[in-house]
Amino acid sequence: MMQCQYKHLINGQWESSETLGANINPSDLDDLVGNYAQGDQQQTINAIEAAKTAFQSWSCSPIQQRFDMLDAVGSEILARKDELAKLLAREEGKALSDALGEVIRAGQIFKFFAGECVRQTGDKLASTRQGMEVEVTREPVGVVGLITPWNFPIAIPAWKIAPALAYGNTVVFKPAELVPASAWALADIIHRAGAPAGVFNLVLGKGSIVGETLVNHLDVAAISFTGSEGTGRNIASKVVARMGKVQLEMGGKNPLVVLDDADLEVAAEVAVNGAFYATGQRCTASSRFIVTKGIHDRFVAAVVNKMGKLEVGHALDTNTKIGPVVDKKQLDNVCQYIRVGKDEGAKLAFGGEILQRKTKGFFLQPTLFTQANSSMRIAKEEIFGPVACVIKVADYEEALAVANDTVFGLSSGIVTTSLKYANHFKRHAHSGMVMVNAPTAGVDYHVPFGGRNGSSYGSREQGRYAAEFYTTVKTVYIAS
């Protein structure tokens, strides 16, 4: 049976490439999702030029036009949520229930930024000078290059594309090479919703070709990137060197502090959800459980009990809670970290085994280490898989110090019934997001997202804070 070949969207036209990439289902290696075009440097340049030309009219387009288009995109995503969730689960391996939640979130994001189109405001200020008025307004920055990761194939593109278009920018979008299907489906929806030629462009392919061209091109005013810290630092050095605007969302080594006074059931549920759902492939996942000595043993037993009940399997099986790791390279990397944890002296309390299922896939037991400490690699480095470690501490003060002992600073959590400790942790946790009695992973679409230190660089994503990146401020003086 002939498989579909999916193309780029450049200047309003679907365009093929000589080279194609196979999109393989990590739950079933015999299932080819489709063949997707692999863009070259010239196609990327063509998309940038189309976006530059389209910016002249789109940046001044009526806000109602932008509202109608983004609202239509959100409506179609929500209307097709079940279909799109199956596609997402099939190509990325996320359990179907998680995939559905992600698709719904993408639709909500487009709806939110449709509203932002007609909520754009400015300031009118009194001048210090007689006979002078001052206006402060926001304008779009220009052509924006968007580079997204594989772990959230539709939500992260949505929270970059929607504000970029809402505020009048034009877009060249490069999704992760591993997950082109969700990106292509989203591009098709945006195209049919009425995006004028050149306003939104999709170029599929390798980061070393498409991504590098976007990063280095002088006509790309801004780059928003989500991915690894190393790649983010490389992008930042190049974009800043040419005086471009850059926004980076990178890694995390997120702590979950559990105090002696915590509700044990809440603590165990929060830990398992935050660490292992979505196969642990979330930058906000809990990977360090920092537990005070009075509850430590009971907490470990409760977590292990819950882990044993998690169904690991095909992402489209409705009984599955934990889908496969995204590909063999990532599986090998996670397994290497499991070996490192054992070699460093941590105790394997649960999991760590590759699993066989009815279909060939990259299935791995969720894994828990105990007897870990902050000097171990498994407690310092981002693993990006279903692996967590437990660090025993004496009290809250030590727990806070250990939680902040990281080069990252994305999300952190605490489980406690003490208002005193919860309030102190909220203020003193060195992270961009803090969760109290809730998983470190899982955020709303209408509030800012981002971290500190090695986790983020530049202004926040999502909600009204997105305007900081996708617009520039203009101050106008008017003599009366």
The other form holds:
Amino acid sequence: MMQCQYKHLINGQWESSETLGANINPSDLDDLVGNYAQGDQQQTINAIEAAKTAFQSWSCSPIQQRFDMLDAVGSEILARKDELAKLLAREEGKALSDALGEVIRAGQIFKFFAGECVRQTGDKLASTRQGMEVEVTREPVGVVGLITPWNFPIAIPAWKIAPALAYGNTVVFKPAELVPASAWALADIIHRAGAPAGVFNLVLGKGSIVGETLVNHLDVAAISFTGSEGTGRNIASKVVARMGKVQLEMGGKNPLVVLDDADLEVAAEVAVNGAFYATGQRCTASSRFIVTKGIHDRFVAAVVNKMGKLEVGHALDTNTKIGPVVDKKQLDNVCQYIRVGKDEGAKLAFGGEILQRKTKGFFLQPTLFTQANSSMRIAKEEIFGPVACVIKVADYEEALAVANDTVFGLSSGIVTTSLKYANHFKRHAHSGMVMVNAPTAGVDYHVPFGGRNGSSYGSREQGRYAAEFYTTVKTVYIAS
Ligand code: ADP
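For comparison with the form predicted alone, please write out the form predicted together with adenosine-5'-diphosphate (ADP).
The complete assembly is shown below, putting the previous chain first.
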């Protein structure tokens, strides 16, 4: 297959670096997707300065211009969805069907925020004082730094870049090192859709260099980050210390409650989809199945049966349902957790083995532990791979308590045919998103996404709620 060199986009120009990084296909380690430029501190500063200059005009640009640009980006992504999905699956390893879904979602996000450009509103209010009127409007915040992870190489960048530009901000985008190709493809589309020089900048490279420079630079008004909890905390402390705006989306340890009255087929399908699709590498993946005792054994048998039918293999193979783990480091980490689960006394009900396929890659069986409990590390810490555990409970009340017994709070789900329990769970689950008879992962593009506690910090992403982060409010008094 073709190899490429992926460059930065700084002030409207494609630019390389002395140091290059290799982008390797996790389904086939002999397949080099391309080499990417690794940006340095000066290149990052140049991008920030270009964005600062461009902000003067972009922040006042006609909303029609912004609409046209974002709409064109969305159209091109959708028109090239098959090719972009292949590239994504090749560099990240998710199965082609999942990659296609992600690319379509990215296109839809750009279309949604194109619409938001021409739907921006404010308030006009009466004043409490005689002869005075009040207006409340939203204005862009300035240069925003967008730092993204490897697990959704196009959708997460899309849901940060599209609202940032729609509301009149300028952008410096730093994608994860493992997925520069999708980021480059997106930057190329935005550039050709007519983003003026400096409005949108891409700097590829390391978190410790490009990311840190963005986080510490006083001209970066806001940082939106998705990634691991440790990195998120570190970023937040630095941005807050300099009075910047920050938004974090981090990990999850998402519970799926299954009650005795659940439809068994629905429960097993929701569980397998939520835990193992996309190789479990989703922050919304279900990792704890909390199951009442009357259905427990039947549920485990049904899930194990489905797991046995999941084809693990090369992401581009059309039979594949579960692609490889993204890289060696991540594979080692997940395997370490499998060892920890066994040592802690959980029972391995399925999987746990590394698999050999025709090509060299990081293939791992989807893995299920039973006899787990909330004090075990496999039930407490985010594993971020195709591993889930089952915790048996007596009744709904215990299930809810166990579900909420976590430092995270992104997504949670319940499978039940009882309206009473579904309603109670909706209200009392400590998470930003709740799914009833649906997988904990898999969300719409037009509504808010985010969590509570250790999962998220700052205002929500996506939908109209994105305006909260990407704008600042101005209150104007007019005396007549
Ligand atoms: P993961 O473990 O999934 O790679 P990280 O939180 O390390 O998650 O990475 C998410 C994103 O944050 C990546 O783009 C990465 O390069 C970036 N990053 C990592 N460390 C830092 C840092 N110290 N400052 C800013 N960005 C960082």
